[in-house]
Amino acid sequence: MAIKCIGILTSGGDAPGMNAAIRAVTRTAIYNGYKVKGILRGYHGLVTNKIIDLTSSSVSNIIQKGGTILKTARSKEFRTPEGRQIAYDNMKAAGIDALVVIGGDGSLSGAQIFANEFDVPIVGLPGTIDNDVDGTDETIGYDTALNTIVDAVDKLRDTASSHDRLFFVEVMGNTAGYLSLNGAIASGAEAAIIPEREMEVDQLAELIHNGFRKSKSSAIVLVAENKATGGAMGMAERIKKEFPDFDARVTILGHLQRGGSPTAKDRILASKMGATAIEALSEGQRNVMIGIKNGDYVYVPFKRAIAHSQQMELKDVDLVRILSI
């Protein structure tokens, strides 16, 4: 069946650049002769029939805005077969023939299930600040979040130096330490504690025993939020018990990392991915995510995108230590 109308939704955690992606998908689709509809609040909007028409003017003046104009929400109903049936019925009643889903691995997992159950052409865009989607070098929102972290650490450095303190800065990254590790490199932090290494080594003990304060009176350590690492609060509690001579403080950046105007890099990435999503649908592609590998935009099967098999360059952990001497 020929595609005449494309629906767009954003799902999961918001990420800077989602609006740029919505804009690109909408305008590229219209340029290619498709009608476009926006689904409000992600899969929840499909279940509750919150569907609106999108025009070129609907997406004017949004490329610079953080968050998502389509909003996002969790949906318990969509996790059930009955809820997905309602979602499909609402989609068809609205005249939508294909979907573009913008979100992280959870959103793409939902897209895969929905596409398989109802034979719906779906193309995904990786929108998550965690950069934890397989098959792509970067995700929409990651660069902006990284810059937000660096800006915060730069400010914390002033007070850490003034008071001779050890600061644990908790950043997002529940299953992946990209923000922590690359944030540490970019900000000149003394160490990064990431979930990828937590099972093989006691990173806090390693940090202390490496004598990171031999030549410095203060230090900043980035910690990925994760049950395995215990997060920044867990690190500070251990310091208090095991190394009482250290004066440790905690800063949790939290949802600050999700907000803000997207960087130029994220705007360009989102725009090109959005345009490529329409190309993919026009070519008859389905059940794929748009990724970027070595500068080329590629089609990544959903199954691979959500596999969590991508390997991080752990040698960069040593680089953080070497550069902080």
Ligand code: F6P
Contents of the next structure:
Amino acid sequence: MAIKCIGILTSGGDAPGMNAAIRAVTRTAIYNGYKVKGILRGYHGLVTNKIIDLTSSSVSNIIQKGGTILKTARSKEFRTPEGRQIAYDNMKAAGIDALVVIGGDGSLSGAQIFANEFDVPIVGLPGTIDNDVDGTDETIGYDTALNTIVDAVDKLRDTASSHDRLFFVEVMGNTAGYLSLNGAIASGAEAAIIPEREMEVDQLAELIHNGFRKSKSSAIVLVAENKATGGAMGMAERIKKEFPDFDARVTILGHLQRGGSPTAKDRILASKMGATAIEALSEGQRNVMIGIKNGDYVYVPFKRAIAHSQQMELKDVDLVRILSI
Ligand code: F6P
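Switch over from the form predicted on its own to the form predicted together with 6-O-phosphono-beta-D-fructofuranose, please.
Once more the chain from above appears, this time first in line as the rest of the complex follows.
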């Protein structure tokens, strides 16, 4: 069946650049002769039938804004077959023939299930600050979040070096360490703690000791959030117990990493991915995510995008140490 009307939704945690993606999908779709509808609050809006028309002017003046004008949610109802049936019925009643889903791995998993159950053409865009989606070198929002982290660490460095202090700075990432590792490289932190590679307390203490011995006046350790280890709080408690001479403080950056105006890099990524999503649907592609690999925009089957089989560069953990000696 020929596609006439495309629905767009953003789902899961918001990410800077989602608005740039909504704008690009909407305007490229209209340019190519499609009608466009926006679904509010992600899959929840499909279940509760919150669907609006999108025109070219609906997406004016949003490229620079963080968050998502379509709002977002993590929908419990959509996880049930009954919820998905209601979502499908609402989608059909609104005249929507295909979907563009912007979100992280959870949202893309939902897209895969929905597409298989109801034979709906869906194209996904990776939108998450965590960068934990396979088949793409970067996700929309990751670069902005990294820049936010660097900005925060630069500020913390001022106070840390004034007091000769050690700071544990907790960053987001869900179960992935990309924000911690690359945030550490970019900010010149002394160490990065990531879920992908364990670091013992005495290993870390030695690293910090060495730094202070070499007349460093501060140390900053980026710690990826991690329920199992207690993140930055857990690490600081362990260090303080074993090495009470360290004057340690904890800063949790939290949700401020999700906000803010997207960087130029994220705006360009989101705009090009958005345009490629419409190209993909026009070519008859379905159930693929748009990724970027070595500068090329590629189609990644949902199954691969959500596989979590991509390996991160663990030698970069050593690079953080080498660069901070
Ligand atoms: O996936 C994005 C993310 O910000 C993760 O880094 C974090 O673990 C999670 O969402 C927080 O979710 P919520 O906003 O629901 O607390």
